[in-house]
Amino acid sequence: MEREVRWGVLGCAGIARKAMIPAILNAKGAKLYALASRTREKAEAFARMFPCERCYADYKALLTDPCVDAVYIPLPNVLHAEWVIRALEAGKPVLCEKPLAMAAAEVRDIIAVSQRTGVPVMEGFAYLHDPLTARIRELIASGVLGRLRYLEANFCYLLKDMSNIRLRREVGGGATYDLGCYPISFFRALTGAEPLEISVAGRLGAVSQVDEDVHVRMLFPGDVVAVSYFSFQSHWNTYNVVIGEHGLLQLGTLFDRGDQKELILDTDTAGRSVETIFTGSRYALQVEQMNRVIREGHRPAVSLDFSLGNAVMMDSVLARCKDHG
């Protein structure tokens, strides 16, 4: 029987404690080995929750263990790239929470480390791991819906602590960051093609000098619209819908976690119907579709050039939002 992935932690972020250590804890052929932070004190308060064989208040001190066998970064996003890079030069494979890093130009760079060094690399878009989205994908392609006319796609919620790190500029905050790159990275993978147009209305929070409320309406290749909205500004809202011809789905819930979600399909021929999808923890799907990748030389179901056109975006809507000020 091959040996579980040793993966190590590098930071003690809320997505860690709330779903990837929870995830790496059950997901089949993983084993959490290692826990690093800035703080000797944090980085053990972290392991009394979720016991590992090694502790480390270094960053790099868990990049050179040896029996660390992938890492996982859930650092502040202005931190990515940077940590990305060295854990490749490091030799561990790595799944980074998104955004992958702060810029196209980043990503470039991180693409060209893991082609020299051999090592992968792979985004954390947990949704794309998910049973819902396989079913959205099947549905589209059996033609059932005819040609893709248009797709909707928000994911917003009110934030007015400006403590918040999401509204830290300093640290890589903002709407577009945290929320935007979800209906970017979903438009993108549903239509296997990058924009034609777009156009963008977006604020910038007068305090924050983050995006903080923003409208993004995109043209896909075949005359297909995808419309967004993703705001810190606005009550909470993840509406997803995929209209073609013949038929639309309508969902809630894809971006945000949750066991099981429902699926409404109507179409001409069939009428309406609702199913419900069992999810599981697509955060573990994820963790264990990155085994594969490391034992079985499986490529990342998120690619290196699906992260590089999602940062091409964010850069053209965040360019957007800067210019409406």
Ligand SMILES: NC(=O)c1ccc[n+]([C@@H]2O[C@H](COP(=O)([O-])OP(=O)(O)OC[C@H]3O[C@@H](n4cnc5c(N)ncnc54)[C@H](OP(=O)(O)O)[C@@H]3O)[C@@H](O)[C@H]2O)c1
Second form
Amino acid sequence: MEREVRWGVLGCAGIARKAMIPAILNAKGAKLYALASRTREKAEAFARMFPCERCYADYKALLTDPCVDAVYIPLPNVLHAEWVIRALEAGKPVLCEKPLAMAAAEVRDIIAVSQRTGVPVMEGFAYLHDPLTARIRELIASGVLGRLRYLEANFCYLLKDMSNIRLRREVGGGATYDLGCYPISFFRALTGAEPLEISVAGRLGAVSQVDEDVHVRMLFPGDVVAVSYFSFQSHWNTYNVVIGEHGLLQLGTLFDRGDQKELILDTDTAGRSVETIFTGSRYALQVEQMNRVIREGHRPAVSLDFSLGNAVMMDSVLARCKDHG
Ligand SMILES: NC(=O)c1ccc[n+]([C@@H]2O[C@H](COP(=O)([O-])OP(=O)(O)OC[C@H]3O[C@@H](n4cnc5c(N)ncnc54)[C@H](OP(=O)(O)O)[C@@H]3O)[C@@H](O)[C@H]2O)c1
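Having seen the form predicted on its own, could you now give me the structure of the form predicted in complex with the ligand?
Below is the entire complex, every chain and molecule, led by the chain shown above.
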């Protein structure tokens, strides 16, 4: 039997603690091997929570460890492209948190290095590995909703803590990178297309100078309209709606963490039904998919082309936010 994929993590991030290190520990065929932090104390404190074999006080050292088979990057957004490229150059396959990079140009740099080195990289959109997403895709493909007409996806919460990386411009803050990447990717994943038109009403925070409150409307081929609101200035809300000619899907939360979620289906023919779907394993499913990429040469479920398309859309949204600033 092949040995486990030995994962190294760059940075003692909140998402690593809450979701991704537990997922590495739970995933089949994966092992937490090394942690790296900017400071030794932090790395060691993390390692007391999550025992592993190596603890590094700088990120570069982890990348030169020959026993590390794969690297997970949950750093602030502004550091993603740099550390993805460093890891690829060191021959380490990468799972990098969303957004993969700060701009389409950076994603193109990542693609070039991945192609030259032959080392794979995947953007960490855990919801795209979620059984709930698979069920939504299955229902749309079954034709039960009829022709798609309208998509809606919101992701908002009130954020006032100016020390949070999400409100700090210099580390890649902003609602589009943090929240908007989800609805944008959702619309593109479900339609399998790029929008023909996009309109944006987006405001920069007066103090943060990052986009804090954004409303987007996109028109996809086939006259499918997609609408999203993502904001750090609103009461918590996240939901998704998919409407076709003959039915609709509604769900409370797809993008947020949570162990089980309800999917409402309402159609002309079958009426209304509610399915409860277990979604707690999605981060582990993401790790297992990356393990198959590394061990069996599978294609990443989130392709670099898909990430590039998302980055192009985020560039477009952000350019318009500045216009409205
Ligand atoms: N997929 C998801 O569900 C999900 C959820 C939340 C966040 N995320 C993504 O994960 C990434 C991290 O988010 P987070 O909320 O976990 O962030 P966080 O808790 O603030 O952690 C970021 C880590 O990056 C390291 N770091 C390096 N340079 C830094 C700097 N200049 N300022 C601050 N931290 C720095 C720090 O680790 P050391 O000090 O140990 O080096 C820090 O702990 C973001 O890209 C975010 O979009 C994904």
